[in-house]
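A single chain, nothing else alongside it, follows as structure tokens in the form predicted alone.
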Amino acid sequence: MKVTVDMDKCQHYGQCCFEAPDVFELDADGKLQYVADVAEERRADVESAADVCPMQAIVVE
């Protein structure tokens, strides 16, 4: 599946990191980093991460 983050919307709160830490992380500067191509088996966790994003910046396709 494809994961994208609208970095214009993202405020780097990091809630998504708790739901899918192997997909989302905050770097040393506090900026969100993510894996764009994720195995389909991870869909539930990635969708949960998208759901908790307060800015709704994460798109899962």
Contents of the next structure:
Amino acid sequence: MKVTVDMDKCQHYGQCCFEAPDVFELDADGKLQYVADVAEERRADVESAADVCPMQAIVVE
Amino acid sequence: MTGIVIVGAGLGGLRTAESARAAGYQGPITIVGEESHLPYNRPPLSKEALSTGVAVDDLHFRRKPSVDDVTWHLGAPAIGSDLVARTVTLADGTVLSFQALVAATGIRPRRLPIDGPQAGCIVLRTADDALQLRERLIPGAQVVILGAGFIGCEVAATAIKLGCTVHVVAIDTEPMIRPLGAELGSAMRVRHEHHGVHFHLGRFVTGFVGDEQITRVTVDDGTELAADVVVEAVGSVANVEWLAGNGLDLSDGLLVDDAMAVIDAPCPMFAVGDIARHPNAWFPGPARRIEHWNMPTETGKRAGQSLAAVLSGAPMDTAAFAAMPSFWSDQYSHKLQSFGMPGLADHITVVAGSPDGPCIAEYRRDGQLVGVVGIDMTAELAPYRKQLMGQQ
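Can you give me the structure for the form predicted in complex with the partner chain, which would complement the form predicted alone we have just seen?
Below is the whole assembly, all chains and molecules, this chain first.
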């Protein structure tokens, strides 16, 4: 599964990190880092992360 | 019978439908909406979208493929219902039958009865409202905002950015005082004043002046403010009138149980989002409505699971509902973020930084942590969220 975050939209609120901490993380500077290639069995949590993004910046394919 | 009817085509309605599908419900779903738009994201309407121009196509939520077969009945609000006969009546005369009903009609802006002309006074809830407001926020425009809550403050920041003159009139003594408390509210006021916003706090508007169009606003201390546009942002009212006559308590949204099932409903009926007054295991006390953006998703997920169970004849999951309320706000370059229910606090302590810069405040009630708010400190909030969930 492919994960993309629109970094123009992302405001680094980090809500996604709570849903899928293995995929999304705020770094020491508070900037979002994420894994773009994610195992299919993580889909439910990654979709939850996309659902809770206040900026709706996360696309899961 | 037409399966599930969801009244309300916002975030809560969409998430409920997606959750029912994810939980195995394969029957028909109809979603009714007052607006002509498919579900879209509202928070940008006072911020990015208001500042750069409103294009509702850019604001639509991505809808999961599982709801591709949902019937959307848009542009006609529900005006009545008969929960015993299991029907909902829409403004265009349509009568929909259902096996299970979901109330997801949300809230609308509260209006104040103010004397004088009304043209030029705008509320902000829908994309169409935002379009109307955007047209008037031209450089040099004199903007008077009634209310110093989140929407009032966000519109103030956006209007300043667009080159307007901004006055905020509010009965509260500091902006956003109910969620933030006086110290952080005051700290945010200073930031707004630094950008040029004029506050009239502890004050109320006594009248609108003008011929057909409002040109001035009078304040109770005698001040007269020139106004090209007035934004009324003084709280909200739950959209529950369409449920009148069914014997339900509609005094404060709809009271639901842990499964989001409406108490005392004579049919399978659920409520989600802003109108659901629900219990929350992480925040004991009376059931509460929480008008934060993440709650339609949380309550919608649970309602969808309950619907799938009820309609397959299985028992509903009655486990305690627990959800973490969260809000965020962008004002100028500043980011506020919160977890929990800071508005419940009786004691507030700044525990990191200082209110005039990046900071975190703890909100406690009877000594227990009930909320946390950060200004320009986001990553540092995570441990507090865990504490609020009882995972210290």
